[in-house]
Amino acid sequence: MSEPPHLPMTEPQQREITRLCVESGLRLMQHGAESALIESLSCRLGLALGVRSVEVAVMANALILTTLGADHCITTVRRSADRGINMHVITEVQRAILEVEEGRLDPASYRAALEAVQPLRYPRWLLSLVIGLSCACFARLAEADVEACGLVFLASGLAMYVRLRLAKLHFSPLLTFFASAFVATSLAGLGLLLKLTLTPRIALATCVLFLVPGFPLINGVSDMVKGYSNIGLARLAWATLLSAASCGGILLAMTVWKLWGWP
């Protein structure tokens, strides 16, 4: 991609462009974008707005960005807080940057477009319903009987609601995964305790599939492959902790309700 012509700019103009680049990268990072995409879009935005070059360093919980103009080099550091995976935010930021590259937005209008991007979130009851249905479908694919599928639907749906409710109250994700795994395993264990199904093994195995941290694992591996070892290792470690928390909730439920050694 050829660089746009670099027009003379003042230090306040370059400072504003630097802020726009780092805020865009930070928004992408907070909502689950991979490191290569964060770096690429931040650099493209700066070049499209007229700076000479943009350098980005993506850390595990921070973003460092430097812009080079005609006479000034400006560096800024921003700390990143996890705000949950949301592909709607990532897509909208990408669209706004494409409009800047096409010349439709200047710095002021791009800032307005960036501030207008808000996470799109579905109602908790709808997410719980869909999660319960998906886990029940996995159980059916594993040849569970109808009773087991219904039990998985109930267990996964209620556990997902508990997870979303705890997240709404700003509990640690480790605690939400632990509690959700406990609730799902406890409810699915009814199939064994009350002999409601002939396939309790499948019900217990599939009711917690929604707790698999697939997105952090995929991003972690992608970052490692593309050379972002620092943040890649951090994401893989976080996915491992989430998995360990889920396993802890499963083990606690199986111990409390004596679900060991099911037929």
Contents of the next structure:
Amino acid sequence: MSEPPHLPMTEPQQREITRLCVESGLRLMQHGAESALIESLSCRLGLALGVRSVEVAVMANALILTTLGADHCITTVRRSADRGINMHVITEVQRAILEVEEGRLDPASYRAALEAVQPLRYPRWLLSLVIGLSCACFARLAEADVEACGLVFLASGLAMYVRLRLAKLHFSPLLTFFASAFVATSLAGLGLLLKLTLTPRIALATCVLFLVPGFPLINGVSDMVKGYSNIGLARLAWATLLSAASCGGILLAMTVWKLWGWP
Amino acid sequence: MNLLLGLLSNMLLAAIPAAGFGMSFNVPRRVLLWCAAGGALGRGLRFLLLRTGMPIPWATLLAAAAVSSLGVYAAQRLRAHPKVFTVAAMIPMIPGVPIYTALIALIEIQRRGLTNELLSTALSSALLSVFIVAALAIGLALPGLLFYRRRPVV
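Now that the form predicted alone has been shown, please provide the structure of the form predicted together with the partner chain.
What follows is the entire complex, opening with the chain shown before.
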């Protein structure tokens, strides 16, 4: 990475660069990047486009960014709404920024590239299928019998479909997780009630594994480790809330269908 | 022979959920293969280390660090941040059954009253899950902490 030239720039130019930086950071933030990545990529973009320095403050639901130009600085704030984890967007934004650093994009063409990034979404039926399959694999890894794995496949697949449908209707993720945990546990509980399998407990445990909030947990820990304690705590609290909602769904299903009893 | 069979089935059974969860994080299609490879590497390495008698949190730490190193290598080839695929590759190592056991044991304590057996199940499962999750997070961060201290991976 060579030292970029500090070009003399006019105020409108600096304003546009500031907007590009904050909008790139915002895209990363909305789609689940960790704070260190948000900060380093928006800084690198600004430096590559020729401002003297970029200062970023990442907050739990907003992004504050200042660029320092030749003789003044510009500060701007953007509110961030969560758009769901999407690694495709993060990859595309990062690649565009790498191209700016290599000198292959100027501000105008970078804006075009940024606006052309459309979030990739896999179809709902496909996601339900692979999540069902994944949870069946978890059951197998935990040494469940084949009947239990089949049951987990059905339970998790259907529950994932419910989760995606509810998310599409813009219910709160907490309600969505609660409902899908209820559906998954109810279906897997059939194994215990109808004695379909010899390992019903493993089926009950693994059918809800797709609700473990892996990304908030891991991002939360890495934010904390890298010194972004505020947003790290916010992420960990959110992960805890999501897990609590799933626990509520599991408990409700166990109470309604009387799935109690220690093996 | 038995060892090899166990290893292969572990790796295959981990590769599928790693790719599956990658899809639920909307990982681009071509990168999904790296998710699967990471999942297989992590689970396979952990299987072998457990066979040598290593405790499961330490085996998880080493396996997670190996996956993260693979992630750094892949990141530089794909021009994408390693988190894009390493998080999905960690998912098969999340201690689902211990977390669930701890939760149910806690609720049984509330429903039926405290017994030594329930308390010890709850505590030991909860501690095991905490150790494994911490090992996953630290292992994932290890290449960054050791080798990429002041410079970005990509």
